[in-house]
Structures are given as C-alpha cells and as structure tokens.
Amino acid sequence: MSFIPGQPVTAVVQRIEIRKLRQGEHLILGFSIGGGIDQDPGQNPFSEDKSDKGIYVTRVTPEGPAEVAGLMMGDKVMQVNGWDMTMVTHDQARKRLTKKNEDVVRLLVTRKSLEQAVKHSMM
C-alpha cells in the first residue's frame, strides 16, 4: 500500500464477510487485532516501516469464522460495515467489530500478497 502524507492512502482491498458463531450469548468472529493511533506502531510486527498505526489481524482460530471467510494473519482492516478503520483507536475497532445486534461483519481489508499479486500483473 502506498502511502504519503496528505495524500488518499491507494490499496488493494478485498472484501470479506464473516458470519459471527453464537456461543450462548456470546458471538465469536475467530479473529483477534492489534494497532491503532493510540498504540506503538513499533512493536506492530505486520508495519514495514514501523509507523502504520492501522488495525492488524494478529491471530485467527483455526476453522473460525473468520478463516472459513477468508480472513488471514496480517490483513489490515481498512474499513468495517462502511467505517473508516484506518485512524481509530484499538477500543474503537475492537468496539466496531464486535457489536452485539451484527450477526454479520463485511470488511474491507489489504494484504501484501493482494498488492503484489496487482504489481506483477502490471509488469
């Protein structure tokens, strides 16, 4: 993703859509994140040049919700159900995701590989 200051952020996106498992009252997403502008960007293991305050995927469990969607370790969530994620804090986006009256989570997110995969194709 490419990235310079006081420019619109260009990303390869791809759009996934997780349906939540209900466990009692509970709805699991299989999925855990880390980042956010109120977070040091470096100890993000996922930022290249430590300074990407994003929201990162850090860990998905293994036949979740979020694996059978798609989802990967490293995605960055750019936008959940239409909200901007690219400059909120970690309690922000933990609290976007995790809504109690949303059986289903749409999210917009990049991943190396998405970029890499477009670069090639241009070359």
Second form
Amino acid sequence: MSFIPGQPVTAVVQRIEIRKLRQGEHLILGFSIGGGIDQDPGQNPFSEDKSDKGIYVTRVTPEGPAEVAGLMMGDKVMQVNGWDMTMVTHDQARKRLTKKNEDVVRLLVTRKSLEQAVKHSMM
Amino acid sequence: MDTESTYSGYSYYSGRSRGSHRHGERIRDHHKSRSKDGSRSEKSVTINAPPAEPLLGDSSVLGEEVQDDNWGETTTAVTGTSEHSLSQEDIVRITKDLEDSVGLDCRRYFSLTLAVVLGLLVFLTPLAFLALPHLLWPDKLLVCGTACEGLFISVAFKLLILLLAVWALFFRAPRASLPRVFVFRALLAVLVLLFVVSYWLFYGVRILDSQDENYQGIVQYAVSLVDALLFIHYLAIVLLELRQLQPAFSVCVTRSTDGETRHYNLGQLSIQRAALVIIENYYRDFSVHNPALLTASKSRAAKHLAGLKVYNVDGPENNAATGLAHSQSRAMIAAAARRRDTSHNELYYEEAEHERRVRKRKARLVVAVEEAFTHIKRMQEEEQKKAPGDVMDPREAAQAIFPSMARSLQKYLRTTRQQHCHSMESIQQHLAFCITNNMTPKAFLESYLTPGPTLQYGRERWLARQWTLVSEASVTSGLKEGAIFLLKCIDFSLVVTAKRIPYIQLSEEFIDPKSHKFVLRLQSETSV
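Coords for the form predicted in complex with the partner chain, given the form predicted on its own:
Shown next: the complete complex, the earlier chain at its head.
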C-alpha cells in the first residue's frame, strides 16, 4: 500500500458495491472516511506507511449499507465509481461519495489481508 | 505531670519497663532501655547473653548507655552522656591549647620578624640609594637638575603607593595557621630578597666603588628599583589572590558521623589552603555536630552482635591463629544473618513514636511561647512619660517571661537531644535579643526547632583549634582530580573528595526570528 513516486501504484483490491440508504432527505452510505492530501498523514491509525495520504475508512456503522456490502474499518479507498481516490483532498473525496444523483457507489478498496490471501492461494 | 506514662505503648514492650517508668523514676534514656528490654526478652533463647560491650573504642560516649541494662532501671541519674563526652573534650582541648600556643607562637613570631625585616630592607633601599652619594662624596656630585628633582617626586609617590599596596595585601590579621609553609609567599619573599640583593651588588660595585658623579643616573636607578618592586607586588597579587578565583575543582565534603554532604567549587589551591576554605565553609553551612543523635545507631549495632558467642566444638585443632579468627568471624556473621531478628521492627516503631512525641512537644512549646510573648508589649512614647514604675529593660523582660516557657522548652530540647547545646543563659540572652528586635514567637523558636550552623552556638562547640589535616599527598601540593583527604576534628571527620570541573564546549546555533512559522495539521473524519 505504499507508493514509490513516479511508479504506478499496484495493489490487490476488492470491488465493493454499496447501495445508498435513504434517511430522511439524505442518502447515506454508513461509514466515515479520513485522510486526504491536505490532512496530516502521521495521525492515521490504519496506514502502514505514515506518509500515505490516501482515503481510509475510519468507522463503519453496524448494520449499515457499507457493512452489509463488506466494507471493513481500515480499508483504503482506491477508486469510487472510476474516480481516483489516492490523490484527492478530503473534501473532494467526500463530494465524490455523496453525489445526490447516484444511488450506487462502486468502490475499489484494498487492505493488508487481501495481499496475504492472494499470496496464500498462490502457494 | 509526667505525660509519657499516658502514651499507649506498643504491645511488645514488656510491662515491666512501663511499670518501672510509672513509678516516676527518671531514666535518662528510658526510650532505649524499653526497647532493650523488649528485645532482650525475645533473645532469651540464646545460650549466652553477655553484657553488651562497646564495639567502638570511644568509651566516653558509650560508657553510660551500653552497660548492664539493669543499671538503667535502678538508678535515678539524670546526667546525660553528652556531658561526659564534653568533659573529656575539655581535657583534650586544654592540653592541645597548651601545646599549640607554645609551638604556633614561635612560628608566627619567626615569620613575622622575617617579614618585617624584608619590608624594612625593601623600603629603605631606594632611600639609601638616593642618600648615600650625598653622604659619601657630596663635592663630586653634579647638581641635580629639574628632571632629576622631578624624579624625586616620582620616587616618593611610588614608594607611598607601594607602602599602601603592601599594607593592603599582607598586613591582615592571619585567619589561620597552616601546617606547612605557604609556598607562594615563600617564593615571593625569596624573589624579593634576590632582587634587592642584586640591586645592592650592582650599586655597590658600579656606583659606590667608582663614586659616580652622575646623580641623575643614580636617581633613575632608584626609580627603576621601585618600579620593579611594584611589578613584583603585581605578581604577588596574581599568585596569591587572583589565581584561585577561577573555579577548577568541585569538592564533595561529607561528615563521617551523619553523612551530611555539601559541594563547593574551588580554584587551583594547594591542599592546605583548600582545607582552610572548606573548614571556613563548614562553619557556615553544616549543621552543628550533635553526638547525642548518633547513639541510637551505635546501640543498635552493639545489640546486633551482642547476643552471639562462638564456641569451637571441634576441639583444640592446630589451626593457625588467623584461620581460627576467620572462621569465627564468618560463623558469627552467618549466624547473625540467619537469626530472625526483629530489630527493623523495633526501629520502625521507635522512630514512629519518637516522631509523634516530638510533634506533640513542639505543639506545646509553640503554644507556651506564643502565650508568653503576649504578656510583653513594647511601651509606647506617651506611656513612657506617664508610668515610670514597673518599666523593664529587655533582659528583665526576658527573665520575667522565661519561666512560663522554660519547662516546655526544656522538654522539647530533651526529646530532640539538643539540651546540651543551649544553656539557660544563652536561651535568656536569645529571648532578650528577640524582644528587643520585635521578633515574633516563631522567629524566637526557629533557632531551637532546626539545628543551625556551628557558629550559632557557644564557643565551646566551635573546636576551631582542633582540626587535623590527614592527607596522603603532600599538603603543599595542588589539588588534583581524585584527591582525597580528611579533616579530623575530635569526634568526627570531614571526608573531602575533589573532582575536576569538566571542560565545557559550548556551540552556537543561530535561529532567524523570521523562521518561526507554523502550519495547521488536521485530521478530520467525515461520515458519508
């Protein structure tokens, strides 16, 4: 999950499709994000590399649409509906996730256990 | 009246000691005998319990307490050990004074006469240089011109300055007498002597013999002598006064009896001069040495090995004497370590009770003194004209209020074992002093609640003539890193260790005031 500047980022990702839930007049996804290129990466408890400024999932509300779809706390969000999430500000990330005309968001998330699982299965 | 009997003692104190105490017998250190009784009953299973012998050779201090314990119960003696030790100190002091006064006076007068002779020689030499040509060959001399006479004034003033400078530097009351000669002073005296002698030689050969007529040259020669003497005086200042001002060593001074420690920074001094500085600081910084406070640990140490006796059951073997002694001492140490003794328990309870007792007596004392002070008021100006009767000066006032606080003060001093440091006369004097200077009762009590420096007490505690310097290195050699020497007084000694002050390397870092800039680092969490 760390990146080398100038090289393309490679990661094992999981595709997660979350259907937004309507609560009153808001469409919620049921998780919280942290991180961004305008934030302090050193305070991120989930990242391995403390200079990683990507978007991470910091909380997943129980029984929410995100948990149902399989999102876990600590996941790093790589793409949302095709838009890149590795080099965005916090606010841009929030906007990409909370577009009012989209009902479904398709995320590509990565976590450490995915890489280990792939390694296991290859051995 | 006797308040100790109402103390609820701890259960392990045997009833016998408490009962005897209640009968009003005044045991000087009933505290100690009580604990001894308690511990003796625990030791009743040992084979042989001989009377505790003083482990240390100083029988005058221990003599009264460590004898047969029964003595403490059946006597009504009130005298304190400390008075005994003081009387022995008196004897020692008197004999030492006698021998010191004879020896030191001789040395002092010898060095004094040497100094006076040298001084006279130094001052009269220029005058002699100037006067002798006029006396010996007055007709051949050239007339002294203006420049020459100007030089007379210069000689006169320089001699005056030299006189004042020598008076300022050397003519001071000696503050100590050191065991060895002061090396720098001796060197300077030799230098001055050589210098003056060489000038006289030159004068004698080149001027007196050839009867030089050039009087101006002679006057200039005398002026050069006085100049050089002033420079030698400058050298004396640097060597004697300035060189040791820059701190180079940090010495650690520990008193051997109670471990009180202080640190001082000294310059480059010889060991004897360093010892002098340390002793002068000792009189200011260290609390007064109180032998009565040390008896507790000594008696504990005596008890520890007192209950054991070693028997050699293997029969008369052909052991070497040292082997026998070794095995005996090792056996004693092993047995003492294995023995389940409860002296730590005793110590803990003893100290707790002592603490309580001290605090209780202190409270009574403070109340008594405050009450006594309310009876005294400074007379106002108007009252002075009205009532001339019953007016007292401070001494009488002190004597008037002293009896009301005397009892509680004496009890407090006894509990803290300071009663021999303060005589009734000194207490009354101190009270009069405090009354005169409008001090509060708390200010009056301060000198009794905390032990002060030695100079605060009477002259007999100073022992200023009893110091001995014990050193492996020569006492006129300088202080070195790791130098250790001892300053022995009569019943204690000061252990002095010297360490060099480290060489400090200080580097500089420049921070531009404009570089103090800050950014805000956030970590926000948004729920989507």
